[in-house]
Amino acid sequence: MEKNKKIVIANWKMQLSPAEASLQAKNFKKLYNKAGLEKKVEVAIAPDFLSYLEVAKVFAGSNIFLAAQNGYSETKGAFTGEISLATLKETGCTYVLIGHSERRQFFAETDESINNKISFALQQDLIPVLCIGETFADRKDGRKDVVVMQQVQNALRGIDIKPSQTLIIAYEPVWAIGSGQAMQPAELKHTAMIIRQSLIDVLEDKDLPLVKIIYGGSVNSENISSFTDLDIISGALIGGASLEAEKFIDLIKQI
């Protein structure tokens, strides 16, 4: 990605049937295109894997990028129910999300597992896109701070990424995704320097202008420039304001 260009990844989850997601995808891009909006955001979109394939054939060739929900870290083996990154890479993938909170939730994915996916996507010159955030009981004890750091710490301790590779951390507190209730701007900034100097402590002499983060959780269209217009946020990870092309256009325009 550009270095100095806003990143906006859509998450559709599992939201959309393959017909929807087809759709979908062939509106924003006749929309994106038509609005000149590649000049200044990247855009990467993630749809379900059934749809994965049938959403590629749409943007191929297109300035508009291919992400993933999840993947597995192996080339290939015995694992019933898994993606490899390494397939998704050979398919046009650019981007992958690593330790989304629902899969942390649902899914019982752990600091291990993720710090793992990182390290393979990197192999495989994928641009991980590390998921992190408090969970509502976290605020409340007052953890925030702590639970952000370890988990940065824990996905990323061992990790090598080459100078010319990216990493994007992806903040999204638990308790502000799909609540209609976004972090506010001031706290956002607070928490995104923690991020920062905890990239410093697990990186170290690593080159970190390449590491970009972004911020997920109840964004809208009236809400995302407060947020990308703080100099250390890079762009947005969005749910559901991502699912309607029209609207998801007009989320972008804002920033």
Ligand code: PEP
Second form
Amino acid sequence: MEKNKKIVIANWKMQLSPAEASLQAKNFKKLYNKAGLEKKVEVAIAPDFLSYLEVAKVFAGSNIFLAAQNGYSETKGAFTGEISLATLKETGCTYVLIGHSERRQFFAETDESINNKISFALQQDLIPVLCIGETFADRKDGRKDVVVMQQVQNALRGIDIKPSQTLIIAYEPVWAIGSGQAMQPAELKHTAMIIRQSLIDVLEDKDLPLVKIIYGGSVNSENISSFTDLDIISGALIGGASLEAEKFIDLIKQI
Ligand code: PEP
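Having gone through the form predicted alone, I am curious about the other one (the form predicted together with the named molecule); can you provide its structure?
Entire complex below, previous chain first.
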């Protein structure tokens, strides 16, 4: 992945049926190619797992990347309901979201499981997209910076990452996700600097990999450039505004 290229990752969550996902993927591919945006912005799309192989077929041979919303940190075994990160790699996946706040909140993802997943994803040469962010209550308690620092450090402690590998950190304040209320750019800049320092601290004396910090939380075509114009922000993770191909392309054009 290129150092200075911005990246936009679409998280389709559990919002589209396989037929809808396939249609949106086909529409998006046409519009993305026509707009000639690939030199400026890399795009990855994370469909749900039932739509995943169909969307993979649509994007095969194109310059649109496939991402997964989750994955498990073992190659094979008795892990009912899980999908291995190794299998994802085999089926053309490039990026994997790890520790999204909805997984932490509704599916009891812990710092330990997140750390295992990051480690295993890197072993498979997948690009982990570590999702972090404080809740509204953390913020009201004045704990935002501490929570973010701890999430970075717990996710990455002891991780073996090569300088040639890439790590993406998606900073997504939980209160901003799906709420229509995005973080102010000045505060984002401050928080991104804390994230970067926490990362340098936890990776200690290792040679740093390519790290990109992206923002997520109520990003739309009106506000995206206020985040991506910040030098420290390399792109965005988009939920709601990525579900319709035409609207999603309009958003990417604003970068
Ligand atoms: C998300 O859930 O990762 C997200 C950023 O959602 P939204 O864009 O809808 O706030």
